[in-house]
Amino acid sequence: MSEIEPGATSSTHRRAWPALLSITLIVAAVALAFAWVAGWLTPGRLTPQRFTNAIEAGNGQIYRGFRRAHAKGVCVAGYFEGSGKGVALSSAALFAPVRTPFVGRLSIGGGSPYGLDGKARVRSMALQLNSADGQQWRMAMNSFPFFAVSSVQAFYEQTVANAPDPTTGTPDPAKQAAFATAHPEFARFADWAKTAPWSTSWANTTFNGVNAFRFINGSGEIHNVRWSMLPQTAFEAMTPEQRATVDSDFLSEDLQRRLVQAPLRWTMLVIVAQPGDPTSDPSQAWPDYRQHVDVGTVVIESSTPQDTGACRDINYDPLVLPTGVTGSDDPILAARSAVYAVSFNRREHDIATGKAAAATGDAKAQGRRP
């Protein structure tokens, strides 16, 4: 420790006070920011933690060590091959005619890792693309063509309305009806869920990025876009009888059979918005006649169980984006990112503290982690 000359202590302290005060104010501001985000200062505010709590309640129980939503799935790996056409829309390196490897995940909707594939209306694809320049692009897409509701608050209310009643074990029809009345845009989604055909495989399912993003090309031009992954495998529709009798894991079993024969492919089709097309409301589809650009092909080459696969510890946060892609003004996009982070932290904590295998007491849970 250096010595201080006699008489210098008080002047040194006087000079140090402004710096110490500045540091104290910065620390206090950061603490207040964290407190506000966590909802400690505004208990009634909708926070990512409160939203995640609602998802856990909607699952009927907490499946520790698993994703809180889309808990059942498999890891996949392959590459994205750019067509070169996407370069006009975005400067992202993967749109050039190159191959970009990815670690992905195919899953079904619902919070149970033991859900029945034939009962899951929603199917999902998530990708983490790893460009040669070191950048990542994480995508989270679903089989529905548009979002069920138009706001974060409505999304939360939908989650609460669908939670099982403790006395019956099923959602309260009165709460669901009240929610539908309060949010008339939900009728479009309900109609899709009732009438759209169910695919027989992940391989022939279309996956949609229902939130809007912004692509920026090398000239600085900005395009509002959405995208879909269109399967190159011919579509086949399931019958109600098939849905009632298929094996509980038929999607993963079908995937394995197909991959033994050949890789599976999807065309990434980017839809370019025109002025006036809504970007902040994912429940509003854009017209079918908007410009569509084939920017490349997703190729899945292999699949592994999610408990041992490379996708297990990836948070498929849709706002992890490369240069040339940014988020839009869609608030649900930001909410998804925040809730994914809370879910990820909780399941990783479950795993780190040894709680993951204690979710159900079922021997099947031993060692199974998302």
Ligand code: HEM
Contents of the next structure:
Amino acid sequence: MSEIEPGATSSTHRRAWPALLSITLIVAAVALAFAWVAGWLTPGRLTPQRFTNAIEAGNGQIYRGFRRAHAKGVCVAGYFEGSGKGVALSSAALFAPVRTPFVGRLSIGGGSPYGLDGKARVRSMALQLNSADGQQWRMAMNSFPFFAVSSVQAFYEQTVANAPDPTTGTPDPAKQAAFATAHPEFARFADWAKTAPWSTSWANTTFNGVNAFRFINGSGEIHNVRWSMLPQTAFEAMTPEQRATVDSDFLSEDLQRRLVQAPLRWTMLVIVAQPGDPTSDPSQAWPDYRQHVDVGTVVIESSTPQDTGACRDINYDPLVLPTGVTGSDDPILAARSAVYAVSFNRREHDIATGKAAAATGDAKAQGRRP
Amino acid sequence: MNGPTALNEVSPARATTHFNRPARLLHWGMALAIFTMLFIGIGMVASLSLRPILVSLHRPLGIAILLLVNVRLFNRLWRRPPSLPADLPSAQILAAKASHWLLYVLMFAMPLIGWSMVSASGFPVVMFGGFALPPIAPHDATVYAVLRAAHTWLALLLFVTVLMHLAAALFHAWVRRDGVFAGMARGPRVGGQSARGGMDESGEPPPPM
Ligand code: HEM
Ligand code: HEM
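Mind pulling up the form predicted in complex with protoporphyrin IX containing FE (HEM) next to the form predicted on its own we just looked at?
Everything in the complex follows now, all chains and molecules, and the chain you saw is the first one.
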């Protein structure tokens, strides 16, 4: 190997092509593997990006800077006060009898920031609780008692079936019917949507965590749980006439009126599963007589518009959890985490690139100038 | 082949022909870690089921790379690396040096951007269990969006650079057979014991075909 002779050079050249071919093949194989993992080679694979595209299509247009779902809402602030009873179930610091501050958000379902409150079947509460130990617990809950469907794929199909038809501007009833037939569990949800009474306020609405989680206590015992926020404000139902005539923003107007008078409270009830209760299917409620534990009180003290409020740039990813709480085997949780991240990335990108004047309050500010 | 003339002579004063053991350990360990990070990263953002588990691996492994690259840079500046073969065309020398420094820059930049991007999103920068790193950037939409885009584009640049690095390393091993690959693959052999295994004296593995 010490000297290059003319013969050696040509023999090196003769040997070069198999080596070059091998190098090319190796590099190409690694690049292809990367592209496959990224989903670039499989346009049919359902990814968080494609799910979010379907949600945006269902919204009829892209509302820049707004959440791609639950777009209309207000920021709220307050605290959670533990009752101490949750400590037996979970070692999360906020279950001790202490106050844990939160930045929250009350919203309505739907992708339009201009949705009509009187028409929104689904209302929501999201909380980011910041414990003294530096840990966070994020939760996003809805007024429905169980999810519409039992799988991620089914929710995608529902999103597609509910999208406005480009010619009519409204969803195609045939597609919706086909979806309902393909997913029999949806009948339960449709029945709830039709028959459940509408409350008059966010303040007297029950919000349900819907997905199952695992609580781990100080001795390492694990319980499967779900939870609900039960309003301490008395329930009052809206009549269909009221719903048709209320102001399109009546929920936030009502909230402000109430908060001027007093803080609003919800009891956090934890429902403990029995062996055999379905944890992986959020479309199935657990029987009512399961053990309920009152673990504390959610207290909302103030609200601010979302365009400038602290909740705007928060992604209420339900898998941001403190020690003592983990996700369950419910596959919807991982899908939510993935799709919320895409929705969050897109709306923060809209804001950063100056495309989101309506979402950041800049439109209002400019409108006020002479 | 015309390596540095000292290549085949064992004398105390000879030029370095091999990276020292810490450099080699760091190189191969980090090569594996970076490949893993690139695949975990690109996979987790495209998955509706694996994101939570993959993100929880991605964050601490990325921070481990940040810690290791500090040690590695220190070692690189402290101990002279082997020089490139004297007959290497100057364009290739330039490409080698530029790409090595680009790799160092990216090994620092990627985890730092990851850490600050997660900070700017308002998420806790969880490492394991209840332990999280402090935020190193303000919770802000614009800061987040810029860092988030940089994390993607620099990851792709890192991937392409790593692929070219891999191609060049194999080119040295199988086509030029000039000892460059061996300089990272193994330590120097003490005189007399050099002809061992399937390697020739330059320490290169035999070509594949
Ligand atoms: C696979 C199923 C689901 C998908 C794809 C989905 C999608 C989304 C998206 C894209 C957002 C906007 C996120 C953001 O930009 O920050 C969102 C927000 C929200 N989701 Fe879901 N969601 C799903 C299931 C659920 C379930 C089961 C619940 C309730 C139990 C829920 C409750 C909420 C709430 C309350 C918000 C608003 C949070 C906030 O105020 O920021 N979602 N959802
Ligand atoms: C060598 C270091 C790193 C490499 C090579 C790397 C690579 C990647 C890649 C390829 C992606 C996918 C980007 C895309 O497709 O848009 C990604 C995403 C991500 N990385 Fe890293 N990363 C590194 C370090 C870190 C660190 C240290 C953190 C946090 C502490 C981090 C947090 C994240 C997060 C949270 C995402 C997903 C963001 C989202 O879904 O929006 N990374 N990374």
